[in-house]
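Okay, so here's just one chain, in structure tokens, the form predicted on its own.
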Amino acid sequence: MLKNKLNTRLFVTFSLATLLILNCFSATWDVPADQKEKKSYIKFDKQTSSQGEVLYNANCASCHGNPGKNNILKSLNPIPPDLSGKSSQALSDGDLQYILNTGRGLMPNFKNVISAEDQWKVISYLRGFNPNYVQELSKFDPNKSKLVKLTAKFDSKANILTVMALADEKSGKIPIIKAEIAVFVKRYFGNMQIEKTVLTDNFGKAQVVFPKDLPGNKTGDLEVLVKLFDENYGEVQTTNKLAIGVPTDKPALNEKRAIWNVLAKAPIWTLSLYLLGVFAFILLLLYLLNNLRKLYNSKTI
């Protein structure tokens, strides 16, 4: 009886744990219509598949290796896919967009690491490797983002930052709808996203909600960088410096020695085993040449 049980729940843990591997390798991405039908703007020529494979290697080829190579990471789980293959060239230039600005599980965005042009830039390196790729360009006029105004505005009492996106088109000052709008803030090594992405209204309007313990510079100063990117109007952004931060009196990370500083101010230590290994070079060197010359006088080469 009790081996009968034991029996049942290891085919019932069993049943689980494979349910759940399958569902890990056999899961689909849910692209919604209106980006699967997405296109690029800008022309694939041998010009941007050379940018794209540069952005390709930079961010993409750790896990999905050099495509048609079969060196992609296979310790992550789901497996990544080779991107040259059927499968990934069957997908629609949207999806691809998509998921590259989306992600899941392991895979992350690029939606605020990669621009838009730069994205499509990447997806014009991989259809490379597809002969049977013919492709269809957007009518989108990419001359349009020029048209674009941001502004933002500080509430310090309630802590909120409100972005205004018009478009100065020839009827006049029109509210952008329903633009996505991210907001970031400079720090040392890049910059840090304020929340999360949002929504313009229908006045053309968004609203971010800015953590009250933000350090700025001395002055409390914060270099803000807003960015929109809509279907019509492409991607723009625009930085604004703003008294909004807490004042904070601290020497910046380039002020002092340090690994990640200019030469001048690297740590001494760092200098010093530099220089060991030059003058051990310089010592290697000349011993080989004083053996070379004490053969060549013995007359034994």
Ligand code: HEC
Given for the second form:
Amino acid sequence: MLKNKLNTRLFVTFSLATLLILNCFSATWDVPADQKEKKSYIKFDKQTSSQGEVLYNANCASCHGNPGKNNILKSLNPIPPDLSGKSSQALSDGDLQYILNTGRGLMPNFKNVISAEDQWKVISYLRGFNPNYVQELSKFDPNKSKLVKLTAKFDSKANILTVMALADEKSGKIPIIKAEIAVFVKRYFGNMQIEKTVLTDNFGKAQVVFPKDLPGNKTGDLEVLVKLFDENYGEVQTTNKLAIGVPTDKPALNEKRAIWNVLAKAPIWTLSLYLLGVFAFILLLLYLLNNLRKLYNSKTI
Ligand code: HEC
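Please supply the coordinates for the form predicted in complex with the named molecule, as a counterpart to the form predicted on its own shown previously.
Entire complex below, previous chain first.
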């Protein structure tokens, strides 16, 4: 009997310890490496901090309380941390933005609620509570993407698409080096990527080999989407109509299917059956209306 009690106590202790350890594990955030490294492209200053404070009070304070004020909503599990605290401040700027965009459990995600720029402002406000924080700015400037000129030329003999990525800087046109280029063909549902993502060379040039048998429209045209990702110039895309595909004359999905179509008339039996159905339904309606009228006239109701 005594042994049994001991065993139970051991079991309970062990289970509780396991739960506690698991809970500790769940408290760390699994942030992908490239996200962790992300930095803000706006400089944190008094203005961004006070704009961030307004956003924080509207979106976060109800759960996290005001930093350092110990007015956290403690009824939640896990309890939302005080974001001015040591453990939260140990997170990188990229971590914080990732957490805002993904959320977890009771922590909502703000991906479509707070714009990227405003998210940095909230983070700017939170960093104000950390005297040891020194901001590292991202090199990326969102205005720079406007300078990018992307051109695509197709060599129909070799079936190669050549993409040129140049930036129209004040100092003249400079090639964008080592930018990622991804090429897609537009389809009914979403886009299909051609080949793998390639990097531009020292001249801002990248080449993608096309398969020879892609179906195009009647004249063989295909809509080709070229996307560029670069850490300085951001994300830029252009669409080009290129005569790359094999001419394919496919009728639209609804062209030969309509009942009253002039191209291919529906068989007589389909039409008659359909009309018979409509007619029967009208008769039924009339019959019901007539019955209602009779009931009404009979003064039984
Ligand atoms: C509905 C309540 C709620 C709201 C609103 C909320 N959070 Fe949270 N937040 C939580 C909870 C709960 C956690 C703990 C989640 C966990 O660890 O699984 C959390 C965790 C976090 C963390 C991780 C901190 C750490 O040290 O691990 C950050 C950062 C954070 N929230 C930022 C914000 C910001 C910024 C806002 C406003 C834009 C916000 N939260 C709004 C409930 C909330």
